[in-house]
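Below sits a lone chain in structure tokens, taken as the form predicted on its own.
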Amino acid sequence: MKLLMVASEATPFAKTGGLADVVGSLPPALCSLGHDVRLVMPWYRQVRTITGELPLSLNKLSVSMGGRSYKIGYRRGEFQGVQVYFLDYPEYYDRDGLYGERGQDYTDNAERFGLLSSAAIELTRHLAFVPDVIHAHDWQTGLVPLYLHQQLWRDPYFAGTASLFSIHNLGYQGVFPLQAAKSLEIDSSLLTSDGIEYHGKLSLLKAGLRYASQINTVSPTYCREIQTPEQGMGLDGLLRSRADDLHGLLNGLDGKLWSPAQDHTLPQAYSAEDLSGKAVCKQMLQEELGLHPAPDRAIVAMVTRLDSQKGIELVLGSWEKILSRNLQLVILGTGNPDYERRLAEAADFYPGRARVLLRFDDAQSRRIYAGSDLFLMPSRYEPCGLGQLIALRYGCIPLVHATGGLADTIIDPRIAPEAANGFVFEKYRNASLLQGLDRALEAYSEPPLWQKIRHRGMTQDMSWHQAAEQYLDLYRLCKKGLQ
């Protein structure tokens, strides 16, 4: 199949979250199965630090949007067999941030990502590349399905092109004033509740949900959850109306990128067959972070965005009771300034027992995964989750709230003792979190049981191959809808 991916970020070029990991991993997996996959994303300033100065196209794309004419260059690269096209429009993309700076979104994000959607479609014509499916990701590309529907459905060039829209997190919806419709070339007839109007504004994510051939999200449980008023973010009615076109496909994990046997950032490599290096990683982590040297004391870790979605209130509300257990606590992440302050102050009361590192540091995060025993993900909701998958690979057993992809990937011993790879607490409450923690610590005190759970997690297949096959089935379903 001929497939076009359109996204606002992708590893290794630019990343703010799990979206980038998916878009960086799925196209190479599809290429390895023999399909022609192209990726389109912006030529951000930070992309250049990864790729260097790629040659600029001799010819520019001509895009008209909202009464304005844009001349857009592009640069071509290649990543694991995938041809990547970076749209070069300095006025919109040559900035320090992807979506904003210093906690504030850029005021022209609607136009920036409307242009990404429109130019990506125009690029296919310029390249004489007729995609079977255009796969758009999250609100930043929500206008791709709308543009195909509104402007191009009668164009014979795109007569055989369907669209798939992926929701990576329904909490981010790309909501802008209704006046933005004019600059985005959106017909005013669509600015209704049956179109893309959302509480008196317009939602680019709703555009993708409304007009894509098929929709998917990144885990089966999250797919069910977002069709409820509790987690539907005001879009549950629309999602239920498209239930036959809505699918939950679980993300995979790049086993080459995340492997303790090949991770050069670790003080010593290890594997499921030889865990001696993990003990070294734990000792070195305690030394590095100023924790008391205690090889038999469990290290509980969080590597997370400090956001209400991630269950930070549960952790803060249980802080003293968590630290009353025989454990050490390590948290790495940035986010909400109030959470940053409160966590840092709480850690100060437990020198040698708790460390809070307020930064994003990939190498440090890997050393934390490798040196820790238990990985805490108490998320209020979690579309799929990457942290628990990485933790499994590194032999750091997850303790998670039963939601979204966490419920789909972590199996508790109470449910299936012979398949267990972690611990799950059901209710989003402090008491439930602490009960789950106590069960995990009890298992930690029984080394044979702990070793079985850890080995099971480290050796399970989390590759993208199976997910890529499922996406191919979904692309075929998109195409079938055109017949």
Contents of the next structure:
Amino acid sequence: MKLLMVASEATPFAKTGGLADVVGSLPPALCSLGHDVRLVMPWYRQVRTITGELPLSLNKLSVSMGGRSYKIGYRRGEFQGVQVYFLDYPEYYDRDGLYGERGQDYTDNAERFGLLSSAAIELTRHLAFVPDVIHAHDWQTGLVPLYLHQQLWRDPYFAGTASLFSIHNLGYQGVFPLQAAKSLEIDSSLLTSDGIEYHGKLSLLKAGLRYASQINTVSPTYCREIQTPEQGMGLDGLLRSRADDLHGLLNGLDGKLWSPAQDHTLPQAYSAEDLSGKAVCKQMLQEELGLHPAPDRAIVAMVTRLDSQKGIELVLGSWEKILSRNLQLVILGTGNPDYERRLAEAADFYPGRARVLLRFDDAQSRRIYAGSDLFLMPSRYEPCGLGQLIALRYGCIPLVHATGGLADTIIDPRIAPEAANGFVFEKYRNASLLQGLDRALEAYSEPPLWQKIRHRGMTQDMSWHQAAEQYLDLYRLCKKGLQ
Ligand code: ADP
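Could you switch over to the form predicted in complex with adenosine-5'-diphosphate (ADP), since the one displayed so far is the form predicted on its own?
Up next: the whole complex, starting with the chain shown before.
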């Protein structure tokens, strides 16, 4: 199959969260199954630091959008068999952030990502590459299905091209004032609630949901949850109306990218068979972060965006009680400035026992996954979650709230003792979190039980191979809809 991925972030080039992990892993997995996969994303300032200087195309793409004509260069790279095209438009992408800076979104994000969507489609023409399916991800590329459906359906070039839209997080809807429709070349007839209007504004995510041939999200449970009024974030009606085209496919984890046996950022490598290196990682982490040297005390870790989605309120609300247990607490995260301040202040009361690091730091995150014992993910909602999958791989046992992909990937000993790989608490409440924590710490004090749970998590198959096969079925379904 010929597949075009369009996304606003992908590892290893630019990342703010799990979306990047997925878009960095799924295309290579599809390539390894023999498909022609190309990826289009912006040439952000930070991409250059990963790829080095890539030559700029001689020809530029001409895109006209909202009465403005754009001339866009592109740069080509290759990543694990995938041709990657970086759109070079400095006025929009040569900035410090991907979506904003210092907690503020850029004010021209509608145009920045509208241009990504429009230029990606134009690029296929320029390359004479006719995709079977264009796979768009999250609100940033929600206009891809709309442009294909509304503007290009008469164009024979795209007669055989379908679209798949993936929801990685329904909480981010790309909502802009209705006036933005003009600069995005969106016909005013679409600005109704049956179109892409959303509470008096326009939503780019809604455009993807309404016009894609098929839709998927990243776990079966989240797929069910988003069709309910409680978790549908105002879009559950639309999602229910498309229930036949809506699928829940669990993410995989790139086993090469996330492997404690091959991770050069760790003080010492280790594997499920030989965990001696993990003890060294723990000791070094305690030393590095100024925690008391205590090999037997459990280190509980979080690596997370600091957003209300991630259950930060629960952690702050239970802070003293969590730290009254025999444990050390490490949090690496960035995001909401209020959470940043409150967490940093709370940690200051527990020198040597709690440490909060307010930055985005991939190498540091790896040292934390490796050096910690328990990975806390108390998300209010979680489409799939990659943190808990990485933690499993690194032998850091997850403790999670039973929601979305966390409920689909973590099995509690109370549910299935012979399959358990972590701990799950049912209610989004402080008391429930603390009960889960106590059960986990009890298991930690029983080394044979702990080792069994940890070994199971470290050795379970989470590869992208299976997910890639499921995506291929979905692409075929998209194509079938064209007939
Ligand atoms: P989301 O995509 O909602 O942020 P996921 O759990 O799906 O959450 O993915 C988060 C990814 O981002 C993981 O790979 C995690 O390790 C990484 N991450 C989150 N915060 C940080 C941080 N401050 N530093 C380094 N990596 C981080």
